[in-house]
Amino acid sequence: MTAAGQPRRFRLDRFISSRVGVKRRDVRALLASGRVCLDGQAAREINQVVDQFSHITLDGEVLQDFAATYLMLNKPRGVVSATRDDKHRTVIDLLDANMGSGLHIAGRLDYNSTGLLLLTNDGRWSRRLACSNNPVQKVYRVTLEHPLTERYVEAFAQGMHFPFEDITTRPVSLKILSDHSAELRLTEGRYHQIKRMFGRFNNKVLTLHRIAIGNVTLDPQLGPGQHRPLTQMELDGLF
């Protein structure tokens, strides 16, 4: 995995040549004799593209067997959504020893924001999650310094223009839960977007908590800082 979460992709013959120390032209004979298996099937094409999650064996000996990892984590306040930081504790520091190796964050939260984070070592999956052509809805709960009115609902539904970037946000669904709290549903994540939108009303966001990304809802059994793997049902329905 590269630093940006880009999965390594390479030709099968190049991988086998470098792993077992044979010349690439000799790999063809290994494939022809059925000695190489890729994901449980005999591999035949030398130019077949594999990645870091491909299960590859030679004569029954495992050459590579890395599993894709998908985690949900309940981010506490005061933790950085980063893999490394020289000054602050990161979400990777919350994981068990050695568990965070190769993981990156799919959708960050601010230092003081809390709630659902997704972590993975699968760069294609996280890029699909962030793809603007396939927007995934995110749900947040916020508490505000000043009372809410119906003016907020209308303004958020229309979208807001941010002159610095010269962009207009997509419509945001705002549901007032109480005088000082609301639930927001949006399909993008501009820089400090929620805080800036409430800033138009000079209303300070006191707490910001993410409760869902797509069909994946933060597990109520997870306390702050705790995590668990995503279920297959969550993975299948996320997009």
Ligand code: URA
Contents of the next structure:
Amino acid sequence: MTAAGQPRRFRLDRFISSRVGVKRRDVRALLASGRVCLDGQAAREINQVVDQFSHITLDGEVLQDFAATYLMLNKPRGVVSATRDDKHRTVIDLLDANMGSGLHIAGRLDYNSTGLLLLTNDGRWSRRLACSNNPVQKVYRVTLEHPLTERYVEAFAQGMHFPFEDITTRPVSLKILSDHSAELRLTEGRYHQIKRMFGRFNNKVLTLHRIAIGNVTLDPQLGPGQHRPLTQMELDGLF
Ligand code: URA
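Next, report the structure of the form predicted in complex with the named molecule; the form predicted on its own has already been given.
Full assembly next; the chain just shown is listed first.
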């Protein structure tokens, strides 16, 4: 896995050839004789493509066995959604030593935003999550400096044009919870999107907390800075 979370896909014969130190034509014989297993099944195809999470054995000896990791973390304020930063603590610094190695963030939150953050070492998964053809709803709670009115609901539902990127935001559902607080449902994550949308009303976002991404809801048992693996049910229901 690269730092940016690019998936590593490679041909099985090349992998075995370099890992075991045999010529590619000899790998053919290993495959043909069923001595190579891929994810528990004999692999016989010479041009089979595998990735960094494929479980590969030769004569029962494990050649590759990396587990995919998917975590939810309750991001506190004042921590950067990055894997490295020269000045500030990052979300990776909140994990146990070695645990963060190879992980990247699937959908950042700003420095002072809090709540649900997903971390993984699976680049294909995080790209799928970010893919605009596959909109996954994100839910946020915000508190504002000034009172909200019904005008906000309309403007957010219509979408706003951001001249800098020349894009119009997708409809955002805004539910007023009290004079100064709202729940927002978005299917995209433009740069500082929520703050910029409230900025149109000169209304400063005081707190911004993400509570859900698709079916994955921030576990109320997780205090700020704590994390846990996603369950199989959460993973299965996400897309
Ligand atoms: N929109 C913002 O402005 N900030 C966030 O952290 C997330 C969405």
